[in-house]
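Here's a solo chain for you in structure tokens, the form predicted on its own.
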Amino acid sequence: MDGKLDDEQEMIVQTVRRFADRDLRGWGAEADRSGAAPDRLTAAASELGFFLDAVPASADGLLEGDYAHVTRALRGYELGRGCAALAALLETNVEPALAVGAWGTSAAKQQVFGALASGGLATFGHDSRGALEVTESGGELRITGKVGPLPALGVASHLVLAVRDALVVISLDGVRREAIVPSGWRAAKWGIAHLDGQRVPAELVLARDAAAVTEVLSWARVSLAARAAGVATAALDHAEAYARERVQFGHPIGQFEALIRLRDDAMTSAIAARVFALHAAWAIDARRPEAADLASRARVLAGDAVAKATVDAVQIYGGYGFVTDFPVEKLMRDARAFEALHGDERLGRILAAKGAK
């Protein structure tokens, strides 16, 4: 991995960023403050091609030739820089589409494909308590319990759901759903699916192999990765801008040698966690056999980044950073998300080192 962009990343990072930062930014408060995406969100989004960028061409997707991992974690970084709650919806497609591609049989690209050209949403859940209880008749399963809370669950059409070594598809019409909004990412439409007998058929069930299960997780943590260091990077810069205009005793608290230090300490932090996963996302790319353990060690790297950024951007604000008239509040409420989702890495880590002895 060499580092340097080629033209057409340098072109989509460049894209991706005037969007995060004209559109994203302007529509994140109002959207955390109603609890819903923009209408605008989906028209824009589309015009620069989210949604369907891992939908084959062939079924009227914008993918031609293998993903590139690396630059979606490029964007996922800008989007992280814009809303995390809405770069969660415009990411939510990629891993339900992929794992579909990869092990799908036609019935469920069919099925999922046809669902996402015509405008609807999938994600991506993974059972990482065990707490569902899956049979097996026949060739297909039957699952029990509850899902969630996922973004974008409270409005998709289809759920890829990795549970235990199986990778399915469910339908979820019909099924029965809540939608929530957490205190972060309160735009991504969250929600919690109730499984009771939920039949998944054989067609629709992707692979029975823990491999493809580690495969998907990692796509999922990589992008995770990304979006975290960049909601690092936006709470720093906002703490940098309001440390130049606000004086105390005569001088921009920007000038304070402890200011300085916190920032700069955070700061290092969420550019490790970039280079971490902008690695981790070549090493997915290059099917180097590590990818999944740097995907896992990229995650856990940026989480703990962007919940020190965030409060760290906090405390330069002072008390103004706990009001919602100011960004960092929202991030640091954000951050929290991103160690909600697809199981505690560290833990899953320990058991591990622990079941080979």
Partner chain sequence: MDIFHDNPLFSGVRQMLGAFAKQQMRPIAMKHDTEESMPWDLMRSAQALGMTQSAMQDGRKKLTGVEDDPDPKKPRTMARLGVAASEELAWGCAGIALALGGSGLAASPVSRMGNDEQKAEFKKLLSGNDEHGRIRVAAMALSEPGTGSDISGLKTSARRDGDHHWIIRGSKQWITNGQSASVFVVWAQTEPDAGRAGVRGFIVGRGTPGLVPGKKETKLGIRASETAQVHFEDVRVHGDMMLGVGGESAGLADTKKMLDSTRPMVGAQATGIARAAYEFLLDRVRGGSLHGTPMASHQHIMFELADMAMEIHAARLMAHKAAWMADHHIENVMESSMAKAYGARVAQAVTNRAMVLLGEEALEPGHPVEKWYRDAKIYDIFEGTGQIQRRIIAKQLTGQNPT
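Follow the form predicted on its own with the form predicted together with the partner chain, if you could.
Shown next is a single chain and nothing more.
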């Protein structure tokens, strides 16, 4: 395993890195202030192949053959370096599209791929605490309870929901929803949906199989981990540049051992998080049996890494880190969703180890 990228991966990484550096960073700061993604995001991102990259070419998407999670992780890391909120929007269709592609009935495919091909967004959610009520009759499910907060749920046309051992598509038309702007990923078009005996017809039940639920969660976990590593890296890059410039007690503060150590430890975690995410992605692509376990562990590491890196970056900036004129306080707010989405990863692992569903 030499870690060398193939030509296509290299091209994607270079392109997305340029997009992240040139556009996403600037757009992200403004999007954070306003709590809304810029209008030009959709056009620019579509040109780069986002939104439809996991929709089969036969359904007017861009996917031919197998989806490559390594490529997605490489790309996600670069997006995370740009802006976590916009990255979440750019990645939101992947899990729904892949899940529908893998397990969907022709009706589900027609409905979801049709919506995505015409510019719609979908999102993925997981009832990690078993809080939703589910009843079943004749292959049809009825679901009651609160879903979210989830990115893109404020505007999405479809939700792919993992609940118990079921993976279902919910058409959000007519579902009571709140669009919200939380403290982190502010521009990610978040929403909360209130399901009230929501009917899921048999044709929109993708799977009744814990393995399917785990597989979709693995995709999501690796993507979150890769993006988290990107956010962590961005925070530490900012902190390094600042520590070189800022002089206190007659020295650039980057020369103080305590701050070297602070940043160095965080960087070790950020690098480990990126490498682990890529390794877990490789395991998914290679259909390795340990892929799901690696994906979950990768997110544990990445969640810790991004929380630490962003807090430490603010610390290195000192008083300037605490004000919105400088980039790192946004990153500290943005860090939280990487750990929270789809449930506390450590808790999930503990419950799994104990055999709880």
